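Just one chain is shown here, as structure tokens, and it is the form predicted on its own.
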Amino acid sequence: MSTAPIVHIDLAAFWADPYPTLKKMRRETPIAFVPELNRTLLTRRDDIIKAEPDFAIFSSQQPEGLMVKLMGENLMRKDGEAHAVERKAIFPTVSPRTVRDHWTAQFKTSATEILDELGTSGDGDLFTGFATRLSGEALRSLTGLTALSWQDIDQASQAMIDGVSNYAGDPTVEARCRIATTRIDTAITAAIPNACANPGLDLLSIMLGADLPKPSIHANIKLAISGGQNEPRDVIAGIIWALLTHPDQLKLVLNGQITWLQVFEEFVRWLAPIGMSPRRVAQDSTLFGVDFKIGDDVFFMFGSANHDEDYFDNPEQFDITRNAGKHIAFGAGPHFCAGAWASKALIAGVALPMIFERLKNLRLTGDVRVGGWAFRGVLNLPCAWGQL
């Protein structure tokens, strides 16, 4: 293990709310291992951004770690040329001129469906209705994976980040993984003649066409069902959240003073979806005061980064009229997400204008619970619209 000063966390606490322990250990032991997960944390901005692209000290290789063992050895889990060879071969899926020119249509065309159902009077959970929905169907169109429902992308993707992030090694977690992690192999194998019969911009049908070998293909789209569900539903769930709690900031972006983009931008600063990052230590180094060495595990804890006193006045608040754009919620070096632009597109350009000028009088009707660290984000989300 790290020679950085030990601190003792309470699990259940950190996943109700980790930002007040965050706040303390940035204070004052901002590199600190935390016996309870068995890890180094890096909780400051500075040190994080200098050490993720660091990948010969701080690998992203991880042979033994959850997700390789659960879902494959992914781009996520390389570095170097490797890396980019794989990030290279799904770049046309996700570019920003794919996402502008071809997958916001597709994207409006499931919100106006979704709307169109929740009807302009009524209520409901719209964390499911909406939100995790409106996810669902863009990942199955992403991914290509159109024959499974948007309901099965969600089931899979909440069952691999709990696998991913069983750091206490619950085996009933990990057996819902797998399991979850099968059914997606599945549907993969299902879709390659279709895909190769009429190629498309999806995933499967770009990665195919790059010529990666099947266990990389298969990798890749769990990891973007892993990774490609949970954020945007949370950060779509959570934004209306938030502005319906904070009705002078929604008043702020409805009467065009603020950019959806803006919102977008300060909540996953606020509450950042992914809260960190996995790394193993490569070689014997000092870095930050700190001695690693070979197989240490760190977490560089971007939830922290996003709350470092030293960018953010106020980190706590919610406030849409700050700069936050350095933020790194969606990473800080060559891991970079690549589905950043597919993300805003469907969050700011699509799902938060939509879902706003359709609904009238959105309202909460009951009390939103907030969960998680490793991943982050509401619960659920009762509300209600229409006549008062």
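Positions refer to the first chain, counted from 1. Between two forms, the rigid core is the largest collection of C-alphas that superpose within 1.5 Å. In this text, all values refer to a predicted model and were calculated from it rather than measured experimentally. What changes on going to the form predicted in complex with protoporphyrin IX containing FE (HEM):
- Put the two forms on the same core and the Cα of residue 98 is off by less than 2 Å between the two forms.
- In this overlay on the rigid core, residue 141 has a C-alpha that sits less than 2 Å away from its partner position between the two forms.
- Once you line up the core between the two forms, the Cα of residue 262 stays within less than 2 Å of where it was.
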The other form holds:
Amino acid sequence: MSTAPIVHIDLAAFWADPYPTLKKMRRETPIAFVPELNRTLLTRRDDIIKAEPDFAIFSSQQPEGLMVKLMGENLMRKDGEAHAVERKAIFPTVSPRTVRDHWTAQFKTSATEILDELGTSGDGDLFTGFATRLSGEALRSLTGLTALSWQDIDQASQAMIDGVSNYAGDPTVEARCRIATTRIDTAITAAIPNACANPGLDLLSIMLGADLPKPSIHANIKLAISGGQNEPRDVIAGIIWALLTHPDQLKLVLNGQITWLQVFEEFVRWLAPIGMSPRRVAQDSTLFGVDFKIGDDVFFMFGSANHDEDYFDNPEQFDITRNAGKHIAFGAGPHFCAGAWASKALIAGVALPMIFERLKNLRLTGDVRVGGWAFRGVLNLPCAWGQL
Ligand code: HEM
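Just the form predicted on its own so far, so send over the form predicted in complex with protoporphyrin IX containing FE (HEM).
Full complex below, order starting with the chain above.
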């Protein structure tokens, strides 16, 4: 256990809203050991920026961790050269150019289909009916697992997220996760012959073409599904909610004074869909005045860094006119999100402009709930559109 000061937290309150606790920690104990999480938390942007690239100390390898045990050893759980080889291998799928020239058109096709079905007037929960569905459709394309439905992708993603954060060891959660991973493994195996015969730009084809070992291919596809579904979903739904509850800011976007990309950057700063990234200390070391021991578990608190008062004035306010460029919602080191360009294209380039263009008089019809700290987002989005 590190020698960082001990800070107790109320886990239920932290789930409901971690930001007040994190603000106090940034001010009083920016690096703290939290017994309820059994982790040392880094909460300031400067400290995370300095620590994250130093993988010799803050390693991503956790061979006996839940993610590796349940999903296989993916590139997010590797360091140095082993990580770089796989990261380079998947680049052709997620590069800015492929996103621009290939995926954006597919995302538009999916969004058009969904919006056609929603019609010009109606009501419903757009968290599921738009955000979850579009995010799942995008992942079907990106992974190459087009035989799966968007619902399959969403269910598998949730089951894996629950499985890898099942620190209490609930056997039901583990069993659900294993069913999901088996389902994805089976879908990958079934898709391989076609991906070899007719390779595309999807992750499966690209990794097969790069001759990555089969276990890595399986593990990285499961990583993309567990890590690529809920964030776009939560950002699409969250931005719709944030703009509908800040009508003056919505006007600025619809007038063209602020771009959808600016809205995206401010939203992920304000309400980071991934609040933390875990690391394990790989060598005894003293940093920031704290002694860390081999095996200590550390959380880089990205959500907290994005509210760091040294970088953002009035950080609790959603303000699309600010310069949010210094946020680290996608990470701050070699593990910087591989899906960042695809997400920006999907959300800022397609989902938001299209939904606000197509669904006239879009409005909320009920309370929106928000929760989580490791993964944080809106949980529902009751809306109506069309005739008032
Ligand atoms: C708004 C949407 C998204 C956000 C905010 C987000 C955020 C993140 C964060 C915080 C990390 C960890 C970074 C670190 O530890 O330094 C990460 C890693 C990753 N993300 Fe995303 N993500 C998003 C969408 C996606 C999508 C759609 C995909 C799938 C194509 C994806 C694939 C990955 C992969 C493969 C990694 C591991 C990268 C590595 O270890 O080198 N992400 N993401």
